[in-house]
Structure formats: structure tokens, C-alpha cells
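One chain comes next, on its own, written as C-alpha cells: the form predicted alone.
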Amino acid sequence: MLYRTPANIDLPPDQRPSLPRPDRVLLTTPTYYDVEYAINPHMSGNVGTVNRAAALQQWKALRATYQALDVSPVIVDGQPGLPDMVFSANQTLPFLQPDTNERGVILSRMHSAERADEVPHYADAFEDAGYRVEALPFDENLTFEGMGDAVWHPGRFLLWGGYGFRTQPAAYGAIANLLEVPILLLELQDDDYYHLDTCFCPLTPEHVLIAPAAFNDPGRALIDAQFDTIIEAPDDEARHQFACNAHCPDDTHVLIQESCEHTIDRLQRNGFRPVTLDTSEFLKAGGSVFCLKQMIW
């Protein structure tokens, strides 16, 4: 159930079991957000530069945008000593089993020791909410960073799995077994794009926004085979303004960092309605819209 090239894919996405779009968004308060260390290239030079008051206002604007789009927020409180906990896409992989409608999450095993203690807080929150909480089989060398690297194909029970910097391919074998889900593997080869969500943004079942420089030829072939329309973000906007760390919750609106002017124009020309947001304080840590939220059922 793991695929690296189009040649061995037996079913196209539209023949996979359908999966409803999640209708709630988990957000984590940025009370303790800061850049206190450098675990990706974007953090270098930004230690101690975060304006927390500005970050809070940017986070509130993101929350209000989801509310305006009828996506209900679920709030988790940030914790002292965990400055990256605000990036709530990374600690879990939420899922909905299409045959039973059972809701659950697979817990991450963070690559960086600085972020490992974030995961139990999310495990507790999901367990309290009645979700099935799954841990990966123990292997001290196995790492997995949730929806930073594992991204659902919109509308389908089909998962995209990035690897190369934070997540190891073996994690996807365990996930495929747990969920009985096919996974399309994309190797990342540029550490500016250290997570899949920094360079790959599925918008609809047929449309995807990507940063081409992040992928090798087999990965690009997989993407070409599964989407009808591929929108390429300019490299400077993808690399420095996180254009692909956007989010489309409803097949129409695309929440995106406001400075990505060329990407915004390309989205509009493909029929999308960009909703621009200022995430400049969070760019300092290497994240934008997609990193700041976790969509849940």
C-alpha cells in the first residue's frame, strides 16, 4: 500500500473510498510561542525576535477567518517551555475510517528533542474528546511528524507521505497497516522544504499547489499522475514566504500568507478565492497557515 511511482498504482483517486472534508479546526494558543532554537533553516537568525503581541493578533485573525468560513475552532492551550506547540499540524495525524466513521489520531514521534514533549498534550486532548489514539510501534530510530509530512488527498481515503528530513519512510508502513490506507511517498530533497506541508498543498481532489524544487522526478511524476491541475508557486515565494503552506478548507477559499502576490494571482486565475493573512511572526520559525492548524472530524 506504499507507492513511489505511478506505474504500480492500481486505482486513481476518484475510485478510492470517499472521505468527507473535516469540518473543525484545532488551533493552539500562541501564549508561549517564540524562536528559542534553530531546528530548521528558517529559524536561523530569528532566535529571540518574535513579537508575541503581534503573533497573538495574527493568530486571532486566523481563528476569525476559519469562523467566518463556518469552520468551528477547537482550542488547545499552549504550554510553557514548548514554544513550537502553536504549530499544531505536527503532533498528530487525525483520521476518519470511511467504513465505520470512527475518529482517531496517530501520534507523532518528533524528530527534534525540543518538540517531543508537545505530543502528550495533544494525546490527552484527543483522548478526552473521545478519539481513538494510536501510537506507532516502538522503534527508537523511527520518526514521524504528523500532518507536517502526512497530508490527506481532499475527499479521498488516500494519504500523501513526505520523507527525507523529519519523517522516515518506515513510519508510513506502520500507518498503512494501522489504517489500511494507500500512501503515496514523496521524497523531499531541499531542507528549506523540510516538511511536506511547506511545498505541497492539495486544494481540491483535482488541484494542487506545489513548490517544484522540493521534489525529485519520481515524486513529481506521482503528483502529475494524481492531479489534473498543478499550480506552481514561484520559488522565492514558496521558499521564503511559505506560499505552499496555505490551506483550502472548502474547495474554494485559500488561506495564504499575504506577501505571496504571484501565487495569489495564479490561484485566482484557476478559480480560487485567496484569503490573505499576515503570518510574518510565525514565518520566523518556519511555518504559516497550514502549520498553525490541524483539521479534525
The other form holds:
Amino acid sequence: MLYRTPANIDLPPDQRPSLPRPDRVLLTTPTYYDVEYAINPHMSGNVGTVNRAAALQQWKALRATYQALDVSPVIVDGQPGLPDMVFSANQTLPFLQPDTNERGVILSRMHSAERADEVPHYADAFEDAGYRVEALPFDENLTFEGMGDAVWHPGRFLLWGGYGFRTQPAAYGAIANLLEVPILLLELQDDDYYHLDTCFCPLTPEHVLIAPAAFNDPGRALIDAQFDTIIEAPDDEARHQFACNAHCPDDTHVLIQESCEHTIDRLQRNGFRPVTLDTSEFLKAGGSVFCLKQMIW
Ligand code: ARG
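Just the form predicted alone so far, so send over the form predicted in complex with ligand ARG.
Once more the chain from above appears, this time first in line as the rest of the complex follows.
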């Protein structure tokens, strides 16, 4: 169920169980957002520089964009003392079981102590909403950062699993057992791309946007084997402007940081409709569109 190279993958992508696109988005209010410590290279130098009023305006524009695209926001309030909680992609991995339609989440085990206390707030919110809430088996070497590193292949019951900086590969063995899902593993090579969602953005079942420098040869071979069209973001835009931390909710629109001009042009030339957003306050903490939201069924 875990794959590191294309060699032994038996099921072609279009023969895997299909999954509906999630149609709601979980967002966390940026009331207490800040850069108070540096746990990734992007945060260094930005401690204390967040303009909270500007961050709130940028977050409201993101929320309004989803509403305009008919994706309904579900809000979990940010909490004092948890300045990174606004990055709501990281505390859970939502799932839908294709055979039973059961909805659930797997809780993250955050790599850094600074973010550990975010997770129970999401556990409570999902429990209250009637989801199946699963924890990973205890193992001191097992860390997992939700959809920062585990990304669903659009429309398919197939998971991509990044590891190397935040998530440990052991997490994917546990997830494959829990969900009975095939997982394609991608080892991350470069600490600017510390989460898979900083360098890998599946847009449709056939299209993906990537930052090539983040991957090694086996990882790149896996990506090449599973997607018909690979759109490469220029390294400076991916590394510094988070071009690949974009999000395509509907096979057409791509929400993306506005300064990624070349990437935006490449998306347009491939038939996508970019929706540009200013996420500059969140880039200071090492995040943009993709990690500011969690899609849920
Ligand atoms: N400061 C946060 C961290 O380092 C940013 C997380 C951004 N999320 C993401 N999925 N890339 O954990």
C-alpha cells in the first residue's frame, strides 16, 4: 500500500475508487496569528513583523473567494498562545471512506512543541460535528502534520505522502492500515520546501503544479507516472512566494499568491483561471493559500 517508485503500482489512476470533491472549507480566524518563533527557514527574520490588521483583511478576502466559488466556510476560532493555528491544513487529515461514505479525520502529531496544543481544538470541533476522529498509534518517532504533508489526489481515493522535515514515514504505514488507502511517498530534499504542500499542488486528476527542486529522482518519477501534465513553477516564485501552495477547488479556478506572475501565466496557458490573492502577511510564517484552509467532506 506504500509506494516509493512507479515500478510496482498495479492500479492505473482512473481505476481507483473515485471520491467526490470536498465542498466545504475549514478556516481558522487569524485573531492571534503572529510570527513568535522560527520553526522553518521562512520565519527567520520575521519574528514580530506581522501586521495583524492586514492579515485579517487578507484572510477575509480568502474566505470571500471561497464563498464566491460556492465552497462554504466552516470556522474554528484561533486561540491565544497558538500563533500558527491559522494554518488549518496542518492539524488533521480529513477523509471520506469510499465504500461506506463515513466521514472522519486523522489527528496530527505536530513536529514542534510550539504547535502541539492546536490539535485538540480541531479534535473537539470534528467530534462535535459527528466525524470519526482517529489518533495515530503512539510511537515517539511518529510525527505527522496533516494536509501539510498528506495530500489527496483530486477525485481519487489515493494519497500523496511527503516526509523528511515534519512528517515521519512511519505515519504513512499507520494511515495506510487505518484507511486501507494506497499512499505514494515523496521524500522532501530542501528545507525551504519543508511541507509537501509547499512544492506539490495537484490541480485536477491529470494536472499538477510542482517545484522541481523539492524532489529526488524516485519522487519525480512517481509524479511523472501519475499525472499527464506537470506544470513547473519557477524556483524563485515557488521558494519565496509559495507559488505551489495554491489551491484548485473545482478543476478550473486556482487560488494563488498574487506575486507569482510566471506561474499564473503558465496556469492560464494550461486552461486554468487563476484567482489572485495577497497572502503576504502569511508568507512571513511560511504559508499561503493551501495551508490556510482545510477542505472537508
Ligand atoms: N509556521 C507554520 C509552520 O512552520 C507554517 C505552516 C504552513 N503550513 C503549510 N502547510 N505549509 O508550521
